[in-house]
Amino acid sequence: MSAPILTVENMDVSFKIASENYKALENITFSVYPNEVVGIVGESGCGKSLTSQAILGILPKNAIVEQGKMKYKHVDLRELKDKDWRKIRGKNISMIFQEPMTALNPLVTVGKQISEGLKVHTSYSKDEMKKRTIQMMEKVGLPRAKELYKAYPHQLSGGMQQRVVIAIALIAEPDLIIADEPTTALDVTIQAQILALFRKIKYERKSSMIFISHDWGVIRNICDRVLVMYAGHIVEEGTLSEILNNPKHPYTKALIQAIPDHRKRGIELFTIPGKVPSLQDRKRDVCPFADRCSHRFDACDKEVPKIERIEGTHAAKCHLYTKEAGLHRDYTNH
C-alpha cells in the first residue's frame, strides 16, 4: 500500500472555558491514503468538524491541540507558522464548508473569489486566471459561467453557491479535500446533484477526501472507509462495507438502526435514548457511550476502552471487544 497522504496520531484537543480545560477530542488516530474518501459520521457535537479544524489549523481561539501528531505527507502540520499555512491551505489541503453563504464574501464577485487560489498559489497572468476560473466553474456544473463570473453570491441559488464553494476548493488542485457536511443545507434534488459532482471529482481528479456527515445515505454514496465518532472519540472504523454490513460498536448499530427506511413504514422510528453530553458534562476515565448504551456492564464504568482490531481494517473502541474484559464476541451474545 502507498504511503498515507495524511496521518493523525493520538491527537487530543481541549477547550478552555471559564479557566477550566475540557477535553473535546481524545486520542484521535487515523490516516487518509491517496485517492481515498474517508467518511466521518456521528451526531452533532461528537467532534467531526473540530477534527477537520484541527487538521487545517483553524481551531477557535480557546481551543488547543494538547498532544499528538498531524502530518500531511512529510510536513508536520503542528509545526507550521501562519506564513507556512498560507502555502498549504488551498494548494495542498482545501476545505468545503457546510454553509456557502457564510463561507462566501457577499461583497466580492464569484469569479474573483474562485480565482483567489490561483492568485495566491500560481504565477498565472490575469487572463489565464480568468480562463481557468471559468473552466472550473463549468466543471462543477455552473451554467452561464462567463456571466456568473461577474455575479455576487446573493444572486445565486443555494445549490449554485455550494458549487462556487466547491470550485474555490478545487481551483488550485489540492491533494486533500475536507468536505464538512457540504450537502446538509440543500434540498434533496440539489443534494443528489452535488453528490454526483463529488463522485465525479473522486474518479476524475483522484484527490483524497475527508467527508464529514451525519447522513448515512450520503456516506454510502461517496466513502471508501468510515470513522464513527462519539463524544470526541473514534469508536469504530472500517471499510464502508464492514461498518454498514457488520457494525460492532453499540453506537454504530444504534445509528444504523435509526436510519429511516420505507420498509419500516408504520413502525415507530428507533431513536437513541439521551443525547451527546456537553463538554462540561463528559465523564473522564469511563466509556463515553456508557450512559446511553443498553449493553453497559461493570467495565464500562471503570475505564475508557481501548480500540480493538476485530478483523482486517475493522476496529471498535468497546469493552465488549477488549482483552481486559475477555469478551471478544458480538455483544448480541452478551
The other form holds:
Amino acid sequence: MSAPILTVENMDVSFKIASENYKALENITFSVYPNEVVGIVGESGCGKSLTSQAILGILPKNAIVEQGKMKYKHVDLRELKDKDWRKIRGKNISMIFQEPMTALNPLVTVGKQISEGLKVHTSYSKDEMKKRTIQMMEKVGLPRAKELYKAYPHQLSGGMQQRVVIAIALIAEPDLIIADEPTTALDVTIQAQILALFRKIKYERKSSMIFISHDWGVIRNICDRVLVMYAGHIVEEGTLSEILNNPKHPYTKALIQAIPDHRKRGIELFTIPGKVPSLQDRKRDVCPFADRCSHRFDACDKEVPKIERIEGTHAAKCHLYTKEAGLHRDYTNH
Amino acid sequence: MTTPIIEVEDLHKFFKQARKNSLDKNKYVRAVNEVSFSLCEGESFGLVGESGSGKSTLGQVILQLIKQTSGTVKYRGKNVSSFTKKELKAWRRQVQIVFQNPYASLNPKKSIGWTVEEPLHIHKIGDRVFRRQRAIEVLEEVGLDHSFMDRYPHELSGGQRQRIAIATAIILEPEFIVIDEGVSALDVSVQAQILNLLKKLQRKYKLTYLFISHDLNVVQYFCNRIAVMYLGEIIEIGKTVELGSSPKHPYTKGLFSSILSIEEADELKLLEGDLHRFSNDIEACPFHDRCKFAMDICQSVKPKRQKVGNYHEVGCHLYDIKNENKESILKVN
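For comparison with the form predicted on its own, please write out the form predicted together with the partner chain.
Let's see the whole complex now, leading with the same chain.
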C-alpha cells in the first residue's frame, strides 16, 4: 500500500467539566489510505464524532487533545493555526454533517453556499465559479441545477438538501472527506440513493473517506475497513469482511447480534445489558467494556487491554486475545 | 383470523394548507386518503412508508387525537367518533400511544413517579398509596427499579426514557397501543432491549400493537402483518412473510430493495426521485409519476386494492385481471 493520507497516533482527548478532567478518547490510533473508505461504528456516546472533530480541529471549547500525533500527508495537524486551517478545511479535508438543515444557511441561496469553497480556495472568475458549481450540482444528482442555483434550502426536500451539503464538501476537490452519519436523517429510499452517490464519488474521484455511522447496514454498503469504538476506545479494527464475518471483540459480536431483521422473527433479540457509561462514570485503568461483558474475567479489572493483532489487518482490544491471558485463547475459536 | 379490535373504513384526513408555498398550490393536504383495514386482537401490525406518507396521522386519527375528515374508526364494533366525552375518556383507558422522541415526550419538571402515576390520577383510580405502589410495579415491569420514582427525565438515558414512556402507557392495562417510531431514536443494543420488552408485555397482557416505523428491518422482525403507505394511501397490505418475501407493488419493491442488510446483497435497486408533495390529482395512481411501469390507465384511474394472495392485497393496475402482460412486464424488472 502507498503512504497513508491521514495518520492518527495515540491520541487522547479530554473534556474539562467543573475543573475535573475527563478522558473522552484514549489511545486512538489509525490510518486512512488513498481511495479507502474507513467506517467508524459504535453506539452514541462512544466518541465517533469526537474523533472526527479532533482531526479537523473543531473540538468543543472545553475539550482538548492531550497527546498524540495527527498527520495529514506531511502536515502536522496539531501545529496548525486558525489561518492555516482555513486553507486546509474544504480544500484538503472536508466534512459532511448529519442534519442537512442545520448545516445549511437558510438565508443564503444554494448556489452561493456551494460556490463559497471556490471563492475561498481558488482564483476562478465569477462565471467560471458558477459554471463549476452547476457542474457539481449535476454531479451530485440535483435536477434542474440552473434553477436550483437560486433556490433557498427550505425549498428542497431532505434528500436534496443532503446532496447540497455533499456538493459543498466536494466543490474544492478534497482528497479526504469525513462524513458524520450523512444518511441517518433520511428515508431508506433516499439513503440508498445517497450511498450510491458516495460510491460513485469514491470510484470517480479516488477520494478517501471516513464514514461515521451507527447503522451496520450503511457500513456494510460503503466501507472497506471498519473501526469499532466503545467508550472512547477503538476496540476492534479490520476489513469489512473480517469485522462482519468474524468479529472478535465481545462488544462487536453483541452489536451485530442485536440487529433485528426478518430472519430473527420469533427469536428474542440478543441484548447487551446496561448502557454506554457517561463520561463521568467511566472507570480508568480497566477494560472499558468489562461491566457489560459476558466473558469478563480477572484480567479485565486489572488493566486496559492492549490492542492485539489477530491476523493481518484484524486487531482487537480485549484480554481474551492478549498473551497474558493465554488460557482464554480458545475463545477465539467460538 | 380472530375478531378485529380496530376497524378502519374509508378514512380520510385532509389538512388545510396553512400558507401558499410557491411549489405547491393545493388547498388541502390529503394526509390520509381512502384508508381501510382492520387489526386483529393480539397482533403486531406494522405501518411503513417514507416520511410524509401519513403514517403518524393515521395512528393519531385512529386514537381520535385528531378528528378525521370522513370515514369511521370502530373499536370492538363501536364507532369511536360517536362516543360522548365520557365514553371517550373511558375508552382512553384501553388505548395508548408511545411516541418517537423520548426526550420530548416526558415533562422535564415532573419526577418520573409523577409522570408514571398521572394516568391513574386522570382516571381517578386508587389512593396515593395504591398509585405509588402500582407505579413501582409498572416500573419493575419495564425493567427499572423503584429508585427511578424520584428521579427526573434529564437524569435518564434515551433507552430508560423510552421505558418510562412504555410504563406510562401500560399502567392502565390497555388493550391497544400505537407505537409511533418508538425505537427509531435508540442505538441498536438499546433498541433490541426495548423490542424484547414490548414482546414480553404483549405476551403478558395480550396487547395489540400498531407499530409505525420507517425501519423495515425492525418491522419485519417485529410485526405479523405490514401495510405500506404512500401519499396517504395503503397501497399494499399482507402478512410479513408473504409481503416481505414477495412484495408486489412497484413502490414496495423499491422500498424493500433499499433495505440495507448486513448480509451479502445484490446491487441496490434504486427508487428514483422522492416523495412528491400531496397532489390533488385524485383520479390518478399516487405513485404513477415515480413508477417505472406507469401505463396510460395509471394517470386516469386510481387502482383499487385487490387480492394477490390469501391475506395479501395490492393497489396497482399491473395486477388487474385484464392485464395479460403483467408477468412479462414484471419479469423485466
